[in-house]
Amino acid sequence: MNSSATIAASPHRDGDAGDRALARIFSAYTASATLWLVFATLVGVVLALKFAYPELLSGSPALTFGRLRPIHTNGTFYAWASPALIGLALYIAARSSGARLYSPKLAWVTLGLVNLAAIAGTVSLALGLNDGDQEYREWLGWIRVVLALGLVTAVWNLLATVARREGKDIYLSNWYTIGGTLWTIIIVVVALLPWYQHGLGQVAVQGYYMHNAVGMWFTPLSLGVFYYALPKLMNRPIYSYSLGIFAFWTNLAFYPLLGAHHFLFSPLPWWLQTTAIVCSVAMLVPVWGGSANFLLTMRGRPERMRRTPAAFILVGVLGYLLGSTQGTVEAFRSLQRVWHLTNFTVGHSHLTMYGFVTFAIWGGIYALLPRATGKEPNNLLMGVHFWLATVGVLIYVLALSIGGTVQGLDWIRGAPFIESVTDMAPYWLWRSIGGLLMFVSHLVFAWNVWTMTYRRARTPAPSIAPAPAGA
C-alpha cells in the first residue's frame, strides 16, 4: 500500500458487458433504496406530526406510534441506507480495482435478500410481531438471519472483486467498505446469540449492537464513499493516504467498546461505563483526523463545490465531524444527566444518520451513478434537493437539540412532567416542519434517480446542414 493508490481507478470501457452489468446493478440498488427512503421517511413525517397532533391516524393499531416508530428506524437503516451503501461499495470495488465485479448474480442475490428482510420486517412490525423492544433489532430473529445472509453475500462479492485487482495495492475506500461489512457480520451474530439476551447481559449486548450498527457499519461504508467520490469530484488525490489508514485502525480500536455510554447510571458495571466514556473521547482521534483529511482535500477548490455533488459531501463531512463530536460530549456523565431520554438524542441521531450518512450516500450517487449509466441529473433539481434537505435537517436538529435541553432541565428541577410536554410543543412543531422539508427533498431525489437510471435519454434533434454549393 502506498499513496499512489489514492486515485486508482479503471478506465471506462464503454459498451463492455461487465460495465453494463455493473451499471444495471448499481442502478437497481439505488432505485430500490430510494423507494424505501420515500416510504420510511413518509412514516417518519407521520410520527413527527403525531407529537404535534396526537390524535392523527389513531384509528388503527398498525398506525400507532409503537408500531410505526420501529418501521421507520429499521426501514431507514436496513432498507434505505444499507442497500444504497452496498450498491456504492460494489461499484467502487470494481472500478477502483480495475476488475469486473466478481459475481453479478451474487449481487442480485444480495439485493433480493435485503429486500426480503425489509418487506418481512415491515409487515411483521405492522402486525405487532416483533422480537422485543431492543432498538434497531425489533425484527424477528429469522428476518435478521436473512439480513445477515445478505451481508455475507455482499462481503463475499467485495472480497473476491478486490482480490482480482490489477495492482497489488488495496484502494483506501475498499479498506473501509470491506472492514465495515466484516465487522457488521460479527455484530449481527452477537446480537442473535441467545445466551446473553437476559437481564444485564441483554442491556450490554443492546448497547454493543445499537451503537456499532451506526459506527461499524454505516460509518465505514460512508467514509469509503468519501474516499472514492471526493478525489473524483476534486480532480486531485486524497490529502493523505496514511491519515486515512490511521483513522481506519483507530476507529476499529475505539468504537466497538463505547456502546455502554447509552446506559450510564444503570446497573451495568461502573468500569464498563467508564471504559465507554474513555473510548468515546478517544473517538475524537479518527473523527477529527478523517474530517481533516476530507476538508484538506477540498481546500482551494471552491469552484468545484458549487452546483456539484461535492456540496452533498461537504455537508456529510460536517455532519460526521459535528455529530461525532457531539456524541463524545454527550457521553460525559454530567451531560447525560441533562440529555438522556430526552428529544436531544433524537436530534443527535438524525444529525449523524441523516446529516452524515444520508448526505454521503447522496453525494456518492450523484457523483458516480452518471458515470455508470451515462445519464446526468437535472442540475437545478439537484440544487433544490440539496437546499430542501439541508435546511430541513438544520431545523430538525436545532429544534430537538434546544427543546431536548429544556426538557432535561425541567426534569432536573423537578417540574411536573406535563410541564416538560408543554414546553416541548413548539419544538415538536418545528421538528414537523423540518421533517416535511426533508421528505419533499426525497421526492425530488427520487425523480433525479429516475433520470439517472431508467428514464430514456433524450436524443438531440439532428441539425439540418445547408446543402453544399453546387449540389
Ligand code: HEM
Contents of the next structure:
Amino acid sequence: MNSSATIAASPHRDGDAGDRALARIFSAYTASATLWLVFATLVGVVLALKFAYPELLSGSPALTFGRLRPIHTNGTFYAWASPALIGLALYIAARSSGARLYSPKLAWVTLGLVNLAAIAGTVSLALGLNDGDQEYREWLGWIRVVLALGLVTAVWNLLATVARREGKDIYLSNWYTIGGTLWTIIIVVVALLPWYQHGLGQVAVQGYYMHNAVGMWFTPLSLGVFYYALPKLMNRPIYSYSLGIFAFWTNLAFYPLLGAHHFLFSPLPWWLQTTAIVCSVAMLVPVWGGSANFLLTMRGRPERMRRTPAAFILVGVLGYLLGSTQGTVEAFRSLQRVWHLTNFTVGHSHLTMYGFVTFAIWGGIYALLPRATGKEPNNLLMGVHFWLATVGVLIYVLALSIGGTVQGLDWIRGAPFIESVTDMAPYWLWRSIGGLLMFVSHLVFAWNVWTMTYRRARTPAPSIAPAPAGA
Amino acid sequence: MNRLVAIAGGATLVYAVLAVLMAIMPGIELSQVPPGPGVKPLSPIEARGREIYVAEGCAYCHTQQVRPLPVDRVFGRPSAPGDFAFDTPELLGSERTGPDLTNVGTRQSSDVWQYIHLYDPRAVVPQSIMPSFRWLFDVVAKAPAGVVPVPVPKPYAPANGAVIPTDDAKALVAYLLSLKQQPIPGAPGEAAATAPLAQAAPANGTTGGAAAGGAAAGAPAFDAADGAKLFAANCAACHGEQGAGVPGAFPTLHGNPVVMATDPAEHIATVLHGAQGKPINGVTYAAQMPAFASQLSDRQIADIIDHERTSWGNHSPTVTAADVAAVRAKK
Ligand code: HEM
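Please could you give me the other form, the form predicted together with protoporphyrin IX containing FE, since above is the form predicted on its own?
Once more the chain from above appears, this time first in line as the rest of the complex follows.
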C-alpha cells in the first residue's frame, strides 16, 4: 500500500516525447471542455433569466426553455465535466503508474467521439429531436452510442496504461477512474436497451439512470482527482489509503441502490422506494469516510492550503460532503413532502455538480496542468476565478434552498398554484445574480486555461524540466 | 496485471449484478403492468400532440404524477400504476414550476382557453412565467372560411391579422384535453377524482380579491367566502379573478344580462349545463362554457351564483340550493 501511496507523490520524469504527447492531450481535453463550459453555462444564464423575463429570446423554437434546458444539462454533463475528467484520468493513469500513456492516438479518438456526440446532441435538441424529456438521456439513441464508444475507448486506454505500471500496486485514483468508467458503460447500455422500458418500467430505469450517471460517473472520477491531486499539493501521502479503498467498495455497494429516491410517492413499488431510502442513509459511510480522509490530508499545512488550487479542492470536498449529506436528508419521506418537485432540488443539483464536481475538476486542472505543460496561470486571476465562482454558487444554492422551501410550504398551505410562482420571483432573481457571477468566473477560467496551454510563454519556458514547487 | 483484472473485473461484476437488480428487473416487471380501467391508448392526433409536448420540453416544468399526499389532492386522485400503461416515453417529470397536468383536460376543458394560453400564457394568466409558443400558430391576413381564429385579447394579439392554430397546435391541444383521470371503481379515495375542482384553486385563482363584493348586498344569506373560493377555483380561469372576462374570448359577468336577470333559471341552467354560441351583448364567443352539473353540488352552485350576483357592482336576487335543485330536476 505505501509504495503506491508514494508513487503519487514521487517526482515525475520530464522531457521525453511521451510526456509532451501527454501534455498535448491533457491540454486539448481541458481546452475543449472549457469551451463547452462557457457555452453551456451561457445557456444556463439565459435559462435563469427566462424565469424573470419569460419573453426573453422567445421568438425562435430553438431558444425556448424546454429545448435549452436539456442543452444546458447534457452540455455541462457530457461536454464539460466528462471530457475534463477523462483528460485528468488519462494524465493521472500515466503519471501515477510511472508509465507512458498506452495510446495517444486512442485518446484523440475518445476526444473526437465525445465532441461529436456533444455537437450532434446539441443541434438535435435545438431542432426539437430528443429521446423523451428524460433527464440526462435526452440525446437520440445513436448519439448516446457514440458517447458510449467514447467511454469504451477511454477505459481501454486507462486499463492498458495502468497495466504498464512500474510496481505491483495500482494507485487508488485509478480504482476510482477505471471503476467509474466501466460502470458508466453499463449505465449507458442499460438506458439504451428498449425491452424493459414501457410505461412505469421506463420510470424505474429513469430513476436508476439519472442517479447513477451522477453517482457512479462524476463522483468516482472526481474522487480519483482528489486522491491524486491532494497528495501532490500537500506534498504528503493521502491520510489513510485503506480508508480510500473502503470508501470505494461501500460506495459501490450502496449507491446503485438509491436511484428510486427521485420518485418517492410515485406509483413505483414501495419496496424499491424503501430500499432507496435505506441506502441513502448508508451512503453516509463512504461520504463521511472519504471527506474525513481528504480533510485530514489537508490538516496542519496552512501554508499549502493558501495556494489557490488547494482552495478549489477544499471547496470541492466541502461540496461533496454537504451535497451528499443533503441528498441523504432529502431522501426521507417526511422531508420529501416539502421539497420534492420544488426548486430545492435544482439547488441540490448545483451544490453537487458545481460545488463538488466542477470545483474538483478546477482544482485538478490548476494543480496538474501546469506540471504537464510547464506554464503557470496568473495567481491573481486564479483567485478571481475562485472567488467569483464560490460566491456565485453560494448565492445560487442558498437562494434556491430557501425559495424551494417557500414553494413547498405554499403548496402545503393550499395556496393557489400561481402564488408559488410569484413567491419564487425574488429567489429566481438572486439565482440569476449568482449565475452571472459563476458565468463570469468561467470566462476568467478560460483565460487561465489559455495561459496554461496554448499561449506562448512570455519568457521562454525554462524547458519543462524544473517542476513547480511541490511536485 | 492480475490485480488490475481482479479490481476492475470485480467492481464491474458487482455493479452489473446491482444494475440488473435495480433497473432491469423492476423495468421488466413494471413494463407489464396492465392498463387501469378506462385507460386507453391515445388517438393518432393526440399521440402527435404528445410528441410535440415531448419535443418542446413541457415536462421540465410540468409533472404528470399525482402523489398520495394531501398537497397533491388539487391535481386529482393519486396516480395508479395502470395509469401509465401507454405512457412511453414517460412524462412523470421531476419539477413543478407549473401545475401537474395529469388531469388538466378536466380542469381546463376549453380548447379556446388552451390556444390563447399557448399563444401567450400572460394573456389569460398575467403572472405566468410559462414560455409562449407562437410558432405553433400562423398569423394570416384573414381567416379562411370555416376556420375560427383564436380570440387573442388585444394587447397580446399581433398588430394585424388573425391567429390560426397550426396542425401541431391542434394536436397538442387535443393531447392536453385528453389528459383526464379515469375513476377507479371502488377505490377508497375515489371521490377525489372530481372533488379537487370543488375545493382548490387552479393556476390563476387568487385569494381574497372577489370576496369583498359580497358585502355590497348587506349580510348575504349565503356563504360568501365559500362562493368566492369556488369561483376562483372553477370559473376565474376564463371569466377572470374579478369576473371581467377576457374581451373577445370569455364574456364579462359585470352587468351581464343573465347574471342581472331577476329570474335566475337561465343563470342556473348555464352553470349546470354549460353554453355555447349564444350572442351575449352582441358578441358571439367561440369558446365553450363547460357544464358543472356533475362536478359541483347544488349548495356549491348556489354559492357561486350568489357570489356572481352580489359582486363587482351586480345586485340581483340570490338563489338557494333548492332553486338549483329545481332547475337540475327539469332536465
Ligand atoms: C453559470 C452557471 C450556471 C447557471 C446560471 C445554471 C442555471 C441553471 C438553470 C436555470 C437550470 C434550470 C432549472 C429549472 O428547470 O428550474 C439548470 C438546471 C441544471 N443545471 Fe445548471 N447552471 C449553471 C451551471 C451548471 C453546471 C456547471 C452544471 C453541471 C456540471 C449544471 C447542472 C445542472 C443540472 C444537473 C440541472 C438540472 C437540475 C434538476 O433537474 O434538478 N449547471 N441550471
